Amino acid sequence: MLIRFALLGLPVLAAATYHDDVQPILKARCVGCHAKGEIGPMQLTTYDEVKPWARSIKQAVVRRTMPPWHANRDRSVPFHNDRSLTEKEILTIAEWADSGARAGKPKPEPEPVRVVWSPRPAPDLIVKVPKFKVPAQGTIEYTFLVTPTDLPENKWIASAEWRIDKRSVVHHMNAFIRPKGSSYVKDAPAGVPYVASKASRGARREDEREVDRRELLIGYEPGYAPIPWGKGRAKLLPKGADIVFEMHYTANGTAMEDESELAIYFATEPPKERVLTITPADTLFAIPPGEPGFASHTAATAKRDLTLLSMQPHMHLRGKAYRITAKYPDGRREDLIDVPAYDFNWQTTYFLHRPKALPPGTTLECTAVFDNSPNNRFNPDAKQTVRWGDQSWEEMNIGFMEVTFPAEADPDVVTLAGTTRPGAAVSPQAPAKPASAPRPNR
């Protein structure tokens, strides 16, 4: 039977079952995160954990709120990672649910996908993150974790990946490297969980570079996946660097303790080319009371060739939207990223299909738009001045992206636009904290 499917304007063959069409769909984009002991609220390993969510499943794909995915596909460039469903795909699930959610011819249920971990049998170095209680409920605080690596010479690291331990209540994780004589959280005690004040996270000294003060290793997000810079490619560890966890857990409604760990393995040559995150980053804002489209921009500047692995939008409860543009030295401007519906909860590195290739010159244009209106259903409060800050009610734009270089070369390979001041991100006037800042809807 030939129906024609309203909502996409596409004729699909009426004959979808569970086994055949649906549950290879859920194997390969949704059972990452729905099966036992993830962060999804479900699981959907089973025709009969699937067939009462038939209808949510529907809509949930067709508005494309699921699998969670925010980038805009016509106004960026390929992602590895990208986990959007196909038209068809949508069109398969759709039309299944709507005619009856049927099992057909059982199937042997596939084993969840699981994050495959490096083939290399033991990491050369494990840090761990320490054991923490995550309360059954409440707003957890960003809690910092210095963790001195004591190593007598520099390391090129070649992988990173984190083991999450609870991945159902940990919301998202970031590991820097903080080389040594850094201003970067200076007044956190070693090895001990640490909330750091608004002062000693903004505070950096007068002439820092940013590549002297801090980079960021890896960052964990739910459904993350390791994905590896590439052959003959490293971050330095330089001699004496402390590793700094920044930990950000969610209470899921059972109390339970967290002892994750990240597995670094070491580079077995010298790398032809060094991995670097730059941080562009816009801390001078102030986010008018109750405005619904407040723009802020930062930018990197590249001072020599430079190749573009990925970026990481980063805002928090008022982000809105996201934009990175190249503006390349020819006048050319080729949109990178477009992130129209940001949403704090996903936290995600996009990994270009393909590097892209920055020549000397281009200028890396980050657009944060807030929404500080009532509106917002996530706004903490809207009758506040909203400036940069720690918390989730305080503001940030921050444009992570990983570029590469030749590896013996001066890391300083970009000028930062929006950290003109240093010191600056320390705010005379400190927004008030709101009584309870609501939990993100996880």
Ligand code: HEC
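The term rigid core refers to the maximal set of C-alpha atoms that superpose within 1.5 Å between the two forms. The shown structure was predicted, so the numbers you read here are calculated from the model rather than taken from an experiment. Residue numbers count along the first chain shown, from 1. Compared with the form predicted alone:
- Relative to the superposed rigid core, Ala357 undergoes a CA displacement smaller than 2 Å between these two forms.
- Comparing the forms between these two forms, the C-alpha position of Arg178 differs by 2 angstroms or more, with the core used for superposition.
- Arg167 is among the residues whose C-alpha shifts by 2 Å or more between these two forms once the rigid core is aligned.
Having seen the form predicted in complex with this ligand, can you show the form predicted alone?
Lone chain follows.
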């Protein structure tokens, strides 16, 4: 077969076909979102489904808007779940679309790619949302659902997955493990959706460590797909602990009932390593009106040897860029992830291709940059001073990171610290709600 050389001198098959050339790319990079029940607006699992979209697919991959991937390769470590296409893959799709989007010799269609990554088909525990009514309009406060597990002994969770029902109205869902006796939303009734006060959500006993208060099991945001922690790794569900859902819905003009659920799979043998999510956050920033590049900082310092598995920057509609840098005890600095163009609609969790060893004293520095100027087309109101808050028209700076350490070790493994840019106000009061807060497309 003749080979034609194109952009950057990379070879592309002149007679690219769907079955020989395009289907493997879509299966590896696209079908996880563009399959039945997933977040993609159309299915791309068969030739008949793909062909009508050939031109649109070409435009999206050439412009690099799809598949969505926001980490700068030159300033980030390699990631296991990198969805970005190579130049050769982009040219192959473009060649195929331009040459008539031919099918080629039929082959068996691949099995649909499921987001679930558990090795077993049936979960050991399912926690359900009991038909939560989402109104067509209005602001919906964070809602909590407490589910007692009543476990007679400690259990290790090898994997978990969200099965989101009404994606169009789910802003995010977090599942927390709440140990027995925790002060976290301690007055919330069991089994009933409950709007907890900010005082109840922030309550903490003077001697209570974060790991004894709550631990993030798994979260869902637009664009999230779980990846295995790896053999011999698990999260701990202590005896008598509760599973607490933190649910945030956003009205989209149509009333709905959501019945999302969380599937949990227990480890079949004790793990060697415990997985823990750490959440350094800056809650005291104040972004001035019209500011196009406000920087907020937070950090976590390792108390012992740790291994870093994943990272997820989290901001809202004014989020512009995010970087996490490791500062090692010997003074070396290493950029772990650089996201120059943060996208609220695709809050990717970045799983390291090779987990990173963090010796004691390593500080993970998180820098969030916000655009509160009129040039930000998603900005709800450039005239407001913006502070920490739950809703999308407010802001957050959280660097979610999953780390591992020996399973039998004390889980109090990091020191968290948050700071603000010099001169920034530190009042925790929230900004006034804008008259009409825009909702980005999902």
